[in-house]
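This document opens with one chain alone, in structure tokens, the form predicted on its own.
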Amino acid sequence: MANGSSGRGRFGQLGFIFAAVGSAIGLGNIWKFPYITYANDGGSFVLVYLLAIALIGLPIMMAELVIGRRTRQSPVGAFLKAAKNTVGGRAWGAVGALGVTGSFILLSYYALIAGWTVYYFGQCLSWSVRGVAVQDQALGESFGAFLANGPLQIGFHLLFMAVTVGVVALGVREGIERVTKLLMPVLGAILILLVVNSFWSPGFGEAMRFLFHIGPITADGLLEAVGHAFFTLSVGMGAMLTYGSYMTSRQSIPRSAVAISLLDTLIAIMACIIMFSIIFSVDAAERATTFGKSATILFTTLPRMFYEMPLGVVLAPMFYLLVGFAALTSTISLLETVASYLIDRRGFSRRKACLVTGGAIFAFGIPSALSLGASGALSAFAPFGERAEGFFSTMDYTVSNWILPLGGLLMALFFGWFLSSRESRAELAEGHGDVSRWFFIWRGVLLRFVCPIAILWIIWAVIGGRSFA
């Protein structure tokens, strides 16, 4: 691929599709989700999730794939060339910075997580074959000396990596497009043969009244689900900028931005029926000692759990080889939005960026390897206090707590306040048609107003001792 804009290469139409689900599918959706629904009472919680998704999620997406076919830039030059005659001018540019910095560390600790899915694929297809029973002791055990392993958390680390720069330094159309054309169908078929199996879980029927059952929901729960709504669909960090910038102008802004949301949801709401599924299947007595305390349950619960289950020896590797895929398509957008500043600002070749940034985000997330048990230094690093303690925490809290909302609230009074009207609505009509229906309720009351007020409600929670990493 060319250096600069006019040779940055184009998604085709559906591969821009696979490409965003993909950044916006990840451990978030089938990791978190679960979890904190589960700590949140169901139904309820996942109502007003879903709300939250269409007001605040949804609309910051679309100013976000807006800019980016616009300016055919990576998120600098995006708000640079885009702010260039607005109030503030090049200071704008400070909001693509803060997207590149946070997608760079957030993929420095991300990919270290990735890693783990590696493992446990192989451990479970060792289990598997060997015929080992897995106990939940044996299991804490044996995550808690994993990750205290430092050379194991940087191969894994190295290992994830790796894979994630070959796939980016193919190029949009080689690597990006191809790889998630080819993963994202398979993730699909995954769930849904896990989530058929599910049927004839024991727990089947009461995962399913908890997960849509409509009842009371805590100011608490509220607040979470706005956030993580917030979070999922991989905005405020530029991800979705940068994909944008490689659209076509035949496609629809909006109705990929709906697609790319229901696509997301979906695939969360089906992560919580396999989850729910199995951890009904135990008692009332067992549920309570066991989830809800800690989301490592998917690394020393669930693998025992799968193994109770008909089937299981097939279904364990299954589980870590879907979740492995969901987080390669999340780094492969992570490392795109960092390279793709040194290929449109510094004039690097594809390969040479990716490499540079690859090694530099690798050699970033060693600290993070090693602060799981490996060094006492590292381990005890807490400049927030309990919020956050050892370098792996610090990294978390810092992007979900600070960078991703200030990114969010900046992008949306930029496109509610200073970018012209006239612009955005004509980005939007391209490939769409008229959209003066909706465009006032998208940016003069969503992006001026509703999704502002949120995010200062996160950030102000934030600073009154909530964490949301």
Second form
Amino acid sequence: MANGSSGRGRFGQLGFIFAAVGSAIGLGNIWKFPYITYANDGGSFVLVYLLAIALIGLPIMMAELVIGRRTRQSPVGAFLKAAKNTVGGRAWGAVGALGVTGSFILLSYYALIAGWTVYYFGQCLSWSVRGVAVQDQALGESFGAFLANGPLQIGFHLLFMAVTVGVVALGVREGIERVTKLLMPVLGAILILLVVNSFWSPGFGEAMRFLFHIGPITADGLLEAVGHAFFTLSVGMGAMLTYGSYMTSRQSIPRSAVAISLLDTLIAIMACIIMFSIIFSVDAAERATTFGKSATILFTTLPRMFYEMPLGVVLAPMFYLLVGFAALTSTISLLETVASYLIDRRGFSRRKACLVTGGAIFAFGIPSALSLGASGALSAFAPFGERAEGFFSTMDYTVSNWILPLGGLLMALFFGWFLSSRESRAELAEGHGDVSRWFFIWRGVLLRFVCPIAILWIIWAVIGGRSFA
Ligand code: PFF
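Switch from the form predicted on its own to the form predicted in complex with 4-fluoro-L-phenylalanine (PFF) and print that structure.
Below: every chain and molecule of the assembly, starting with the one above.
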């Protein structure tokens, strides 16, 4: 039965994988990972990131899927139900509430950046069609002007939220599964094409050396790698938990989680190959002045670089389409996490829940949209002082530095120390078979000690003034 006995949605086996991989792969892979890798000098940073994915992100993802599927509830209900007989009882519901709140805030600015990809897709199409010679300077300026244009920012944010609401309102199977099954293969195909294309670029060799050389890494780099492992895998906020609640019992949680993590990592590395091949095609002196180590290269220097490449007129719009698709499959999961709370706990119909949450998230994103130059007061909003200036950065700082690590920490503690091992072992074995070979490592070592210690270290560093938004 497509809807499951409880009347909640249910993914097909492949549908779940597509949706979860879609949630994981997003701006984090194609936008954030390449630029933080560039800023941290590649090589060792990538290695630490891989370790963080395997030892911290993956175990917590499995935990989220276990609790979601076991309880068949959205985050708040899931923790309330799972924690019934544990120490702390109903207080654990707060972990779910933290996740829903985090998803709400994250979506409010994530959809805004996602809107930029739509704008750039349109821009590139028009540049390609008109055959305009795109100058670096002009692009940098046009990006700045775009950011400062309040109505445009709000308009593209609204557009992206509307599409997200439209998909999620159609339901788990008819909306989320159908759309992610369609978009993910297209995204994979465009990526492969771009990677193959980069083999011929003059910067390819240096890009590979940069990506895989082993060199020194700073403590900040270590922290950033661990923090990003959460973000990129969509863990710590209940998004995977929510998707897990629609997963069939015939499917293996460990195998699915490994597949999702591997695919997410593969795409992040592919995105680096594409971007770095372009970046390293420029000579070093020019690179130092034009790129800096800035977060905005995706929208400033990259378009120009595309137009200097053969086939750039085709590749440039394609690239922004790809980033837009990747972002959409992530915004869908974030909205589902918030909307499912209203559906499960407050009895809303799916349609109404999507409209209400989508509308509220859009409204909450407006100050972020206006804080990029349109409104002086919002650009100056800085309750965390220098760590995050402007409304947009403050929201990103709150989610990336506090909500994600805290959510991950509490989940690891819940599984490692509070939930009985009988419960989690039974759910892991469902659809998988014997888990005794590695169960102890997962629960007794990684979730009990490795994850909490690593995350506490992040939180300690954040308290001490470090910010890695
Ligand atoms: N994993 C997404 C990315 O890498 O862009 C971002 C994300 C989506 C984080 C959903 C958290 C989440 F719940």
